[in-house]
Each structure stands twice: as structure tokens, then as C-alpha cells.
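First comes one chain, alone, set out as C-alpha cells in the form predicted on its own.
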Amino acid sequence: MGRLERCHDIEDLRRLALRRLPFPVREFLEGGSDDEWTLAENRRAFQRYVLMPRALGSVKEIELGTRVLGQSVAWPVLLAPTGASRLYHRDGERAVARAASRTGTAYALSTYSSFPLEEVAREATTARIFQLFTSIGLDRSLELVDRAQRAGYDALCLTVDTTAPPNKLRDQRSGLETGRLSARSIASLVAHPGWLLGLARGGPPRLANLEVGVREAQALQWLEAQRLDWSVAERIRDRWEGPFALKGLFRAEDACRAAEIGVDALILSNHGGRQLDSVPAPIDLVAETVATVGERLEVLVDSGFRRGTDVVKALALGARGVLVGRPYLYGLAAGGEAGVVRAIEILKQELVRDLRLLGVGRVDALEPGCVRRAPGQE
């Protein structure tokens, strides 16, 4: 049995991945902003919900297939956009796209990907989503929208919660944010020659879609993101010919405004605890958002998902689908494409088992009666 097969849950994959990554990259992957309260809250929040199984349901088959953003997927867990994935494995986003295709799910490619969006699109045979940051100004962002359209992406996702640089203390202390690596970071890089060799094969890290260096792109990001408003979102909506999602909304009134400008879906997200600290866990926003706009918009959710039961809770509360980021990045770091497939397999096996134990045969049959607040959390 290989190392990946000995990983029985996402935490096993996490431990294997962290052993293979040098210290500054581990901190970048694991860290959040400020005190990392939101980072921890994303996991704590799932403990506030309990599942309510149906007795004697005679569940013979489990049906996971659904439709998200106008596309059929084999199951309701999608791969979230995560930038600079070549930091974790030399094949980066290309490996993730292939793994998504092998397992029948959708992959959302980040603007900040290590490989050009056209190249990644050619690796994918299932639903393709392009995630947009307006970090290089509106005109060039619209050019990216056009490129994604020509490359065959099926949906567009605009991220709206990155209007200022987060205070990521781990990256400051490791030196990854400033480019002045700490002594501990340098020593760890030297102790991971395999990782260094894999990175060296592809050349220095770059943001392939932007045609600028990492430092320049970071400077541009915070300047241009401050100009992101509803009028910009409307222009992007008008430019894109297909399903359109906004990622990073929190308030019900913002969800209603999104519906008014023709948005098709919302992705409830706090960026995995990596942006503004002290914001709520997205799982706690699902029921309210669905009650407010669920008849007009698809509601998806990310941040903190690690178990099949986490997915069940979100779907029972009304979410159409779930996105995961760190779980598949652990797989990528642990074993490239095969590791991403293993992460997906683990979550899918858990979901199938959980649905059977819950007495529900189809993901679209999950409903609010399947979940309730834990005692003392009402």
C-alpha cells in the first residue's frame, strides 16, 4: 500500500503534505489573517450543527449527481480557486484540472494561477470555472474575461473580498511576503531538495495570466481592488456570456443586490480565513442567504470543509454545492495529480457513507429537517 492509500482522511493527507513542504510554503498554506480567529471558526462552526437521520429509509442507491452553474457534475463538491499552486507541486493547476476531470467535478481556476488559463483549460474535460480578480485594472480584467470565454470556460466567478492586503503574520515572519526569508525558512528550503528541484524545473514562480512578476501584481492588486464596486461587477456581468457568480458576500442586502444585476450564483466565503479576520463562518450564513435569495440564485459555500458530514450539513441547509481548497492542495502537495484524486475520493467515500447512514439516497433530497442546531447552540 502506497503513502496515498494509507491516507484515510484529509488530516492524514495534510500531515503527509506538510512533511513534504518547506517551512515558508507550509505557513502560506496553513495560515490565516490577524489572530486567525476566523480560520479556527471555520472549523468550529460545523460543531454547532447535528444531523438527524431518518429511520428505516431503505436506501439502496446513492445518487450524488447535480447541476451547478449550469453544468452537470458527478457530485456537489467543486475545487475552489487557489493561486500559485505550483508552490505545492511542479504540475500545479494542470494536475488539479486533470484530477477534477477524472473525478467528474468542476475546477475553478484562479486569476493568479501558475499556468496560463488556456493551458489549464486544455487539461480539463469537465466543467471549467474561471475566477477573476480585478487586480490589473478593469480594461485588462475584461481582456481576461474574453480570454476565458474563448478558452471554453463554462462559468465566471468574481471575487469581491480582497480590497486590501490581509495581515498574514505567518508570511511576514517567514519572509515569504517580503522576499527576505528568515533563517528558519532558508534552512527549511535547504532541507527539502526535492521540492526545490521540482520548483526549479518550471522556473521562478510567476502569475502566468497577468504577464507581470509576483511583486508587481501584488502592488497592482490592492490599488485596483479598491475601485471594485457594483458598477464594475455589472460591467463584468454584461461582458460574460454564461453563468456568473460573486464570491465573498456576507450580507443579505448584498445578496439581493447581486440578484438585481443578473448574478446567477453566490459563493459564501471568507477566503478560508485569509482576508478580514473576525467575520463569520460561511456555513452559518447558508440558511439565511437561501431564505433571502434561494429562489433567484444558486447558493454555494466554501471555507473550512474537511469531512463528508460538513458537506451534508451545508447541502441540508440549502446550499447547491460546496467548494474545497486546502483539502485538495494537501493532496497536490502529497502526491500531485494522484494526491488530488485521493483527496476527492476520501471526501466522496465519506459523503456516500454519511448519506446512507442519514437515510437519504440523493443529494437533492437533503433538506433542513436533516440538520439542526446542536444542543445549547440554538
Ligand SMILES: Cc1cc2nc3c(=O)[nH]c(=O)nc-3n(C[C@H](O)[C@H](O)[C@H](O)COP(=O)(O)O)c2cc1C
Contents of the next structure:
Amino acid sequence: MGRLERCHDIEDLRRLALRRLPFPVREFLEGGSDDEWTLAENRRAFQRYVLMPRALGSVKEIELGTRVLGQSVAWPVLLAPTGASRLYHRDGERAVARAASRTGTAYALSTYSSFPLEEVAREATTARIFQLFTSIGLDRSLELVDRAQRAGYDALCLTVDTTAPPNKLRDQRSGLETGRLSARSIASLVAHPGWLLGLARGGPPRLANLEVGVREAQALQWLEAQRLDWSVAERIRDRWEGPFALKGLFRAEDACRAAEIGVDALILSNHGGRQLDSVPAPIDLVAETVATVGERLEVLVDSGFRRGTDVVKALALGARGVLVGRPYLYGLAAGGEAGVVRAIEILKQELVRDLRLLGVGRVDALEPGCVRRAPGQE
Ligand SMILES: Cc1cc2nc3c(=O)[nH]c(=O)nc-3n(C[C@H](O)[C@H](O)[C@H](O)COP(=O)(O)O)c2cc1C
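Next up, the form predicted in complex with the named molecule. The previous block was the form predicted on its own.
Once more the chain from above appears, this time first in line as the rest of the complex follows.
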């Protein structure tokens, strides 16, 4: 049995991945902002819901297929956008796109990918989503939108929760944020020659979609991000021909406004606890958002999903689909494309088993009666 097969859940995969990564990269991947309250809350929140199985339903086949953002997917879990994936494996986003295609799911490629969006698009045969940051100014963002359209992306997602740099203390302490690595970070790099070699083979890390270096992009990012408002979102919506999503909204009134400007889907997300600390876990916003705008747009959700039962809870509360970030990055770090496939397999097997135990044969048959607040949490 290989190392990946010996990983029985996402936590096993996480442990394998973290052993392979040097300290500053580990910290970057795992970390949240400030006190990491939101990061922890993302996991705690699932404990506030319990599942209510149907008895004697005679479930034979399990049907996981659904439609998300106008695309057919083999199952309702998508791969969230994560920047600079070459930090975890030399094949980075290319490996993730191939794994998504092999397993029939959609992958949202980040603006900050380490391979150009055109190159990654060629690796994917399933639904392709491009995630946009407007960090390089509106004109250049619109150029990126056009490039994504020409490259054949099926949907566009604009991330709206990154209007200021997060206070990520782990990255400050490791020195990753400033580029002046701490002694512990340097010692850990030296102790991970395989990782260094993998990175060196592809040349220095770069933001392949932007013609600026990492530091310049960072400086621009926070300047331009402050200018992101509803009129910018509308300009981008109008430019993009196809399904359009906003990622990182919290309030029902913002969800309504999104529907008014022609947004097709919302991704409820707190960026995996990496932006504003003290915001709620998105799973707690699903029911309210679906009740408010569910007739007009699709509601997707991410942050903290690690188990099949987490996915079941979100879908039962009314979400159309779920995205995962770190779980597939653990797979990528642990074993490249095969590792990402393993992460997906683990979650898929859990989901199939959970549906069977719940007495529900199709993901689109999950309904609010399948879930309720845990005792004491009503
Ligand atoms: C290392 C890392 C990099 C990320 N980069 C991006 C990004 O470039 N664009 C974006 O919209 N979200 C980004 N995110 C947030 C993810 O899209 C997603 O919201 C989050 O990972 C979900 O939480 P989870 O990691 O608990 O699954 C990133 C997350 C991580 C962990």
C-alpha cells in the first residue's frame, strides 16, 4: 500500500503534507489571521448541526451528479481558488486541473496562479472557473477577464473579501511576508532539500498571469483593492459572457444587491479564516442566504469542509455546492496530481457512505429535514 492509500481521511493527508513542506510554507498554508478565531470557528460550526436519517428508504444507487454555475459536475464539491500552488508541488495548478478533470469536478483557478491561465485551461476537460482579483487595477483586470474568456473558461468568480492585507502573524514571524526569513525558516528550508529542488526546477516563484513581480503585485494589490465597489463588480459582470459568481459575501442585503446586478452565484466564504478575523463560519449563513436569494441565484459555500458529513449539512441547508481549499492542497503537497485525486476520493467515499446511512439516494434530494440544530444550539 502506498503512502497516499494509507491516508484514510483528510487529517491523515494533512499530516503527510505538512511533513513534506518547510516551516514557512506550512505556516502560510495552515494559518489564519489575528487570533485565528474564525479559522477555528470554521470547524466548530459543523458541530452545531446534527443529521436526521430517514429510515427504511431502500437506497440502492447513489447519485452525486449536479449542476453548478451552469456546468455539469460529477459531484457537488469543487476545488477553491488558491494562489501560488507551486509552493506545494512543482506541477502546481496544472496538477490540480488534471486531478479535477480525472474526477469530474470543477477547479477555480486563482488570478495568482503560478502557471498562466491559458496553460492551466489546456489541462482541464471539466468545468473551468477563473477567479479574479482586481488587484492590478480595473483596466488590467478587464484584460484578464478577456484572456479567461478566450482561453475557454466556463465561469468567472470575483473575490470581494480582500480589500486590505490580512494580519497573518504566522507569516510575519516566519519572515515569509517580508522575504526576510527567520532562522527557524532557513533551517527548515535546509532540512527539506527535495522541496527546494522541486521549486528550483520551475524557476523563481512568480505570478504567471500578471506581468509584475510578487512584491510589486502585493503593493498594487492593496492600493487597487480599496477601489473595489459595486460599480466595479458591475463592469466585470457586463464584460464577462457566462455564469458569474461573487466570493466572500456575508450579508443578506449584499446578496440581494448581487442578484440585482445579474450575479448568478454566491460563494459564502471567509477565505478559510485568512482575511477578517471574528467573522462567522459560512455554514451558519447558508440557510438565511438561501431563504433570501435562493430563488434568484445559486448559493455555494466554503471554509472548513473536511468531512462528507460537513458537505451533507451544507447541501441539506440549501447550498448547491461546496468548495474546498486546504484539503486538496494537502493532497497536492503529499503527492502531486495523485494526491489531489486521493483527497477527492476520500471526501467522495465519505459522502457516498453518509448519504446511504442518511437514507438519501441523490444529492439534490437533500432537504432541510435532513439536518437540525444540535441540542442546546437551537
Ligand atoms: C493557501 C491558500 C491560498 C488561497 N488563495 C486564494 C486566492 O488566490 N483567491 C481566492 O479567492 N481565495 C483564496 N484562498 C481561499 C480559498 O479559495 C477558500 O476560500 C478557502 O481555502 C476555504 O477554506 P478551507 O481551506 O478551509 O477549505 C486561499 C486559501 C488558501 C488556504
